[in-house]
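The chain below stands alone, shown as structure tokens; this is the form predicted alone.
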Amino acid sequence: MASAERGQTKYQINLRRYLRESGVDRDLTRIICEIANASKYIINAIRTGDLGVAGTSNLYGEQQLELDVLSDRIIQKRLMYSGVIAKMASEEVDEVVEVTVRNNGRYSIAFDPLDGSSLVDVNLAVGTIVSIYEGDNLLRPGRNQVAALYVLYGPRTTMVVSTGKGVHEFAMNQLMEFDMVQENIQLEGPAKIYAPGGLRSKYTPGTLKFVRSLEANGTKLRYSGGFVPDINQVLIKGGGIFMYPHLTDNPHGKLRLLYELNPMAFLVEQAGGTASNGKQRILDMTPESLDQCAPVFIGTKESVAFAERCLLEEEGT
């Protein structure tokens, strides 16, 4: 199938187009575009918007932010709309939501309405993260995904996917409809850059072996505090790695299997790469409840192995 080369004005191909083409079931099509379309209201509530606190706190105890619980109402809202959903699970919400509109229920939905939050003040990229599953069972292995998505908030705002058949950018154009910009990202090789979340001071023997073997060889410290961006500089860029470790004090790392570890996860996968907690590929890790962390180390596959052997070698784990 035709695409469209990066900085072309004129894409040949919009998501909804590309989707039905590549042969994508028609109500799963329907959840991806409803996505599209509660960005749409996202980036202008971010643009416009309140950028207080809500006054409330989310199942992890942090203070929301309004921004977090309107972008929340809005993808509730469309999803609600796509009369396919059977449940939905927001990492603002505590509990699961059980779809009680009349539909077939044919999908399960995980999301992070606005991953990075605190960063729109400061006017950083922020975005919005979603895993999908075929049925109403959403504490299953981040393997059994049908699709998972992200859209990026930026100086533009995009759409990376995967239905399981490689990983496709779309843009937002004028008309704020998502056009092609690169289909098949792939990732390859040892990393050339390298995000490092949580505290060096606190990383354990074998982290720090890892990330002194990283710099050694030149690789390019790039991180931007939004795990989105930071992820979507991995793929664009064609290769790097992305880490939240365990830490000295948090063995569990900090970010959320469900909402944003399993989806990104299947994306890099997509892409030729690969996500892991240091031991365990995180894909084969199954949720024991929604709130559940993990450590990552995602990126390329040369990368993630290696970080495994440091942990191995210093840490016997």
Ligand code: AFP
Given for the second form:
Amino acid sequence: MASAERGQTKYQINLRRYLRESGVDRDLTRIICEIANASKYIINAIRTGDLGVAGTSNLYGEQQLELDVLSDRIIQKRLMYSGVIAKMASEEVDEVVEVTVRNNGRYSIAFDPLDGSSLVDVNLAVGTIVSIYEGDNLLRPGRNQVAALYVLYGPRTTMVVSTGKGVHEFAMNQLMEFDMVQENIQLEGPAKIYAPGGLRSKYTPGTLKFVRSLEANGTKLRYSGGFVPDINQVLIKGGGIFMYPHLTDNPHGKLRLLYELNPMAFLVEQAGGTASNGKQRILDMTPESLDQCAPVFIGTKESVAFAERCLLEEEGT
Ligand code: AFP
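Return one more block: the form predicted in complex with the named molecule, after the form predicted alone shown previously.
Then the entire complex follows, led off by the chain already shown.
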């Protein structure tokens, strides 16, 4: 496969072609391409949706949907009749959606249709996060994922995706197709940037020690409040760490294991990085519920290992 340096592809390699030529299963390719298609409608919803809240009606009398609910509907409608899905779990829906009754789908997905949706009101970047498993059991450790991706709706719309053969970045072109811009993204060395989620006043001693060490080493703070753009910056800049740690008043952190942490951990590990809850690999955690949260330190191996050491030294965990 022709390699593609960032921005200088020898010829435009689009998403569907890349997946096909990489030998990715046809049904899995179908899911990834359906998400790519859904992203076009989500972009439109973000750009044209009134900033009103759900329950109000727009000037045509149509009921106003919150963007995350609308994004959820867009994705579900595209996948419901794709013939390749067994179950869907959406962060916007309390129950798992059984699709098998309509077809014998081979894959199940867990997704956050529009993570960080509250940031749209202040015109900051948001994203769609998708985790894909073979079969119909979504409550398995994240190491069982067969693919993961996110779509980042920023100044450019990009998709970062892995099917277990490295992690690659695609950008939406004028025809609203995704062309490859970077193949086999790699994370190396100590963190150049860090993204500290949660209130500093609620950090435990080990996290405080870790963050103070990063600052003493000149690591730059980069935090937007959106998980997708903040992880994307760690990946595309080639080195960094994102954390949303356990807090003194919340031992489980804020981010959801199924919809946010497992897919991002899969992508970051494919780039040579790692993701931990402070003492255990995120991808080894067995989810006990759909909305289970976990603390997270995710980025370069070196930085995550140092965070774990700080927690062990200061908190014995
Ligand atoms: P929403 O999806 O509710 O806007 O939350 C976004 C998010 O879950 C994730 O995208 C961010 O990393 C995290 O919240 C930011 O949380 P804080 O606002 O507490 O920093």
